[in-house]
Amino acid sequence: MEQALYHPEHGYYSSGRASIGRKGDYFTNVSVGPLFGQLLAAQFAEIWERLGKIDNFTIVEQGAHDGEFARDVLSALRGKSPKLFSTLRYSIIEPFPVLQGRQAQALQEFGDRVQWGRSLDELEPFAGVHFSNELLDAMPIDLRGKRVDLENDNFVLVDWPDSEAVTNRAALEWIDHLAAKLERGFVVAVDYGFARSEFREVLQVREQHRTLDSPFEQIGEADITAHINWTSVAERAEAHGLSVNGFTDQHHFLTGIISEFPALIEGEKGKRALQMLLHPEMLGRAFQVMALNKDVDPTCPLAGFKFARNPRAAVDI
């Protein structure tokens, strides 16, 4: 799967083949327009105001892609929230050339606001949230009693007795480095996934909407992806020493910020993209909301899970 998606020449997002939207091969928040970042701009300026205000608030979007939903964030946030706007750094976590010359491009009217590092590794201690949509089930995984082997030259998946195996270590990992950047302030990731009560192994592999066979077909063309389990990731982040601030389902969350910023939504068009963000047979239910925080009052949860319940009931921990 690591080889697939981020080999440097030959990876699917790594080469800049991944393809979003109508068409290309799967569908996101993103694809929808503008609305979803502007939702999520409001989110953001919640936060600012949770922290104080502070001039040094830093956003860090981590799988940005083609930049279009940093550019919906800045776009609204200049609109909407010119004070924070003008104290505002952005930071996009981008390892791959040809994205981030994407993202350069889509972003260039912004100018030094946007700032680039190749992985966490690289960002400086900050105050304010880091963002993700869709990208834990994009990191590596290992297959519970699977092993990849090679039969007749080609690949095929063998049974392995490893039955104590960490399925999702790149994700675990991930929290690891995160929590010690982040000095005070939020962590909302948009994923999809299943809590512990729930979770079962799902491996994806899309190509053109189409859900593929195996993962061994169209390698470095389609996209693969797995669900996550999200009661891991809120365990790991505790033991960080960050807190789980909320967990719902994108329909509620979405709500949520809504209900308190309901001029956010205009005319026919906007209504449109609503429905397809909230729909729970579009993206309302598919995917869901995790946010964790550092050095903040858990006791009052963000507009975003206005809505939601107990956030570590919800998250089975």
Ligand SMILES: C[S@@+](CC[C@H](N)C(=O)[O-])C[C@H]1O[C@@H](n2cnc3c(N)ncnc32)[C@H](O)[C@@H]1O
Second form
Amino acid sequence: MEQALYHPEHGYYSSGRASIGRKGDYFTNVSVGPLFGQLLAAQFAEIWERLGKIDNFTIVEQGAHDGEFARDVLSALRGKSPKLFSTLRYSIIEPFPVLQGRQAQALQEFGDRVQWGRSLDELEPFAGVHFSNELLDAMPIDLRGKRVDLENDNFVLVDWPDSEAVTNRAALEWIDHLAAKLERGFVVAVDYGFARSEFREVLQVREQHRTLDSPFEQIGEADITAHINWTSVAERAEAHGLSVNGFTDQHHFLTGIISEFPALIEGEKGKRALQMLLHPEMLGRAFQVMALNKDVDPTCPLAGFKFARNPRAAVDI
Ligand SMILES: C[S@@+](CC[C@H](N)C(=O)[O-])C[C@H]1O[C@@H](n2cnc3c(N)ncnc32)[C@H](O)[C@@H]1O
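Requested next: the structure of the form predicted together with this ligand (the form predicted on its own having been shown above).
First the chain shown before, then all remaining chains and molecules of the complex.
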């Protein structure tokens, strides 16, 4: 998975070959249109208010791909929250030069408000919010009890009993690093996976809106994702002093935001996009949203978690 997605020359993402949206390999919330970014911008503005309208508020995005989400958020904040926009910094963590180039082009109009780093290590400690959409599912995993091997010049999975293997080591190391950088504020992650009681390993291979049978088909040409174990990420976050602020599915999360900010849904296009994001058989149930927080008053839930259950119970801790 690491090589297929991130080999410097041949990787699906690192080569710049990855294509998201109608003409690409798969849809994401972001590729549905600007509404997703507009809704999240409203959530970020509420977080800024919760933090006391600080003048060093930073939005950190990881997995920004071609910069579409960042553009949607910054445009929405410029129009609807000019005070926040005037002090905001938008930091993108992007390891791949080809993607950073595309992001810079898409975000030209926002000038030096947008900054880049290649990894979380390059990020200054910050107050604000770290956001990701489908970042964690793109992190390489170890399939429990299996290894990749070669058989007659073909890749195959072979049994490999290893009691030490940690399936989602990359995701756990990610939260270790991020917790150390977040001084005050939130981590909001949108992704698909399971809480522990329902967890099962799901590896998905997608190309041109088809699901392929094996990760060894179309290596470097297809996307590979693994459903994430939310509980293990939440527990690791708690071990670093973060609290689980909210956990719910995308349907409830976005419904909560819209109930606080109903004017965000405009026109027929907006309604169609909303249906795609909310509908349980489209993206509404497939995705979950987890928010972690540090050094904020947890008693008053964010708009997105207005209709959510107790967060620790929901995430199975
Ligand atoms: C499934 S795509 C999602 C793209 C975008 N967020 C969206 O929703 O359309 C996953 C993205 O995460 C990026 N990615 C993976 N590991 C990363 C890391 N450690 N730091 C930053 N980006 C990473 C990939 O390069 C890819 O652009």
